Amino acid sequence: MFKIVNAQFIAPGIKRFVINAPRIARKQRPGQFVIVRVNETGERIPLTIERSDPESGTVNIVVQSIGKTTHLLNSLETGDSILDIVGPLGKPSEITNFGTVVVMGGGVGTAMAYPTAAAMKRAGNRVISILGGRNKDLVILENEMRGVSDTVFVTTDDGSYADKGLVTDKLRQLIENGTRIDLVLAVGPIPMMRAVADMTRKERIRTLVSLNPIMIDGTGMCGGCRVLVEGKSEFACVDGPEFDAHRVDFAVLVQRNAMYRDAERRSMEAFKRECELEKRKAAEPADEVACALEGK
């Protein structure tokens, strides 16, 4: 069991957990992840380590409530425990002095990009960070990214904060303005990473994306996280999670990620029904009953 030292929502439906995991904290490197199982009957899901503290023996993960497991996870509070956390897994980010590095985080992808941005800055790079969210409330870790970046740009889809538009719009502006870019790291939804890859391919800018497909064991044995890279099957858990964006077959990635969408929808619907049943059985009024579907 892994005790939760602190749990706090940092945005609607997005929660940061500080977890006691000394061995993982000692070995974690930027870009690596863990696989988490909430309880005995739970599925295994991969989550990037936002940061680690070897001295206190803790690791941070940031979780967005999307499916059943992430809703269950985000219902846990300080003092609760998580059954299994395995890691650190995956290859660490390549950290060296590239020159100017643009780090792009779309939504909760910022939590995945943050440790690499921090390491790139320590390695002597000029770090330009571009953060995006659907609205102001979903722009996360802005202060943390400002602390490890030379320049930070923020975009929101609806224009409720900073510049209206997409993170790719800001990248296009940098390119058109003649900014020298030696490396781009993009972490976020597949359409965002695909758009970044298409843009930088034309400019011949080296670009990395961090992929987060379905995983089970995290050791390359199950084959669930296969990605097609220049026609060759590789595994995100052991060959990644970071890949050369210009070599990734995003069409296949989209197709594979959609394979279990119906099953995930049915699971979530059943979970909602269970939650509503719990509310009806409870003695308190429904609006006072805690439910894993409610993130506050």
Given for the second form:
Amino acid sequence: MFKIVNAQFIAPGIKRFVINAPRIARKQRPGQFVIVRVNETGERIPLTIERSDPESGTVNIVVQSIGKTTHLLNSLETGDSILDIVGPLGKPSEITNFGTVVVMGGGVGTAMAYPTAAAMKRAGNRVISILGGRNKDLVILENEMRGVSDTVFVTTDDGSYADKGLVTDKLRQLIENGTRIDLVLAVGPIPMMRAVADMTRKERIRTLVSLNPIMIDGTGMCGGCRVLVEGKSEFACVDGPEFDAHRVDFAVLVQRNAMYRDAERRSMEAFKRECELEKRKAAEPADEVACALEGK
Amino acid sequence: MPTTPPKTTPAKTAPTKKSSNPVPNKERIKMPRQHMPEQPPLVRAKQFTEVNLGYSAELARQEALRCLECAKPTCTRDCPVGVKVKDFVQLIVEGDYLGAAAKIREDNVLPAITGRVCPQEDHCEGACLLCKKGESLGIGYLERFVADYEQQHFDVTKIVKAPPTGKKVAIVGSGPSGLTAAGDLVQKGHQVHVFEALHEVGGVLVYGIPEFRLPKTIIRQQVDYMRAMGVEFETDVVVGRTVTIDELLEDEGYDAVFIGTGAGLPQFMGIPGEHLNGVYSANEFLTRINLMHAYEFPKYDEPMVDFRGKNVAVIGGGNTALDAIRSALRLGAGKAFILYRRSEAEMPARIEEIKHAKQEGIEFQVLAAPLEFLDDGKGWLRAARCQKMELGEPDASGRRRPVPIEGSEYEIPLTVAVIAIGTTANPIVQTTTPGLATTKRGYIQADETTQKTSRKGVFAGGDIVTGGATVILAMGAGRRAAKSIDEYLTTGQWDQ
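Got the form predicted on its own; any chance of the form predicted together with the partner chain too?
First the chain shown before, then all remaining chains and molecules of the complex.
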């Protein structure tokens, strides 16, 4: 059991948990992730480590409500516990002085990019960060990213905050302005990472993406997280999660991530019904019921 | 009673002890082997409850009476952990079932597990003299009977613990080799701490072997017994990631480490279409079902592709392949078949599993292998294009090599294909432990007798040393390791 020391929504449907996990806190390096199982009947899902504190023995994970498991997680509060957390998993990011590094975070992907951006800055890189979200609420960790970047650009799809547009629009501007870029790290939704890869491939800029395929054990045992890299199967949990963006087959990644869409929908609908029942049973004003479906 | 030999069989008098078996030797040869009661094939093929139902006390006695009580028992000689078969079988004849269990436990801390999944035909039963006249003694069935009796009747609080030595041993992995090493070491009085990467203790016993062959409650009971013996377990620790071998030795004060991380990464075939939705590794397919309870979706959250009424094929001929295809059948596959590139005679699976699979309606397409998995146009598996084989000259494994037959290609419609052709070494421990020597194929190098690795105080055994093998061979390695770890801890000597 892993105790939740603190739990707070940082955006609608996105919650940050500070969890007591001393072993993981001691070992976590930028680029790594954890696998979580909420309860006895739960599935195992990979989640982002935003940061860790070896002194206090805590790790921060950031969770966006998407399916049943993430909704269930986000219904947990300070003082609750999570049954299983295992990690840190995956290869850490390669941190060295590349020169100028552009770190791109799309939505909740920024949480994964943040520790690597911070480490890149400490390694002497010039860090240019580009953060994006569908709207103002979904741009997360802006202050944290400002603290570790030389320059920060923010875009929103709907223009509700900062510049209207996509993160790739900013990247194009940087390239067109003749900014020297030695490395791009992009973490976010697959279409965003694919668009970044397409753009930098032409410019021959080394580009890494952090992938989040379906996983079970996270130790290389099951092979479920295999991604097609230049025609060859590689495992995101042991060979990744970071891959050379120009070699990844994004179409296969999209296809494999959709493998359980029907089952996921069934799970989610059943969960909603359960929450409705609980609400009625509680006979309390709806907003006081511990059901994260509302997203707060 | 692992630390004190039971009173019923004092070791000193054992060789001269008079047999309590009233049946003359000549008559024993004529007695038929007692069949294991099992669920009817068509009933069990629809559910995950255990196939074999176990001997009654009466059946166990009848079977035990067949033992010839050889002066030099070949069964014990061929057992990788050296179970004293003759002695425990005689205790069954005497009706002393707990004594029999204690006798097995002197050499095997997982009797309820080996009694179910050990390939006895390759070891004790294969060596049994009764084979020459007919069928071997049902040693596995008897072991299972005794172990199950013990689980129901033995009070684990009565376990006598050895005086503590003050030495600490870390066991990496809670599969068969790790559990065996842990059991042997705790009986020597060492403090034993087992690390498991997954959320449940048991390794391959939990994620790999299905409920209908080895129920989870049996594993939990055997593990609880080990807890009562004093073994500590910690789940959710991936050694190499969560903590390294060096940190265990230097920071956490362990005096020795045993690595039993097991069969690692699943092998794929490298043929087109392996990334299609519906193509699984056997490890993933079985892990979803066994560890994650996908067969109880949506009560459990882990999903599985819905293949009810559809075709499922498993590629391979080992126990894992049979476990996977029989699981698929239980999940409602319309047609479930094995695709194996050699003939049935070369299949590495246990004979009983092949028999059970056939009874349940699994189809065996032998001498055939897939060349390609075909797409339905939306990223899902539609069919496999296969090729027929014939047997040629024996290869390095001694089995006849499959040779493709030109122009024999054919297509089979498939919704799910499961690849069960073996594993390669998982690199996590090796790549995070400086100075740990590995083989060309990435397995850990360990001495065959002492299980010592190239690193002082570090031992290894099981599939991470040998590549994919069986539960009992891994247990044998765990035993050898425990013996040499104990010597190392006692003497402090490290001779390669």
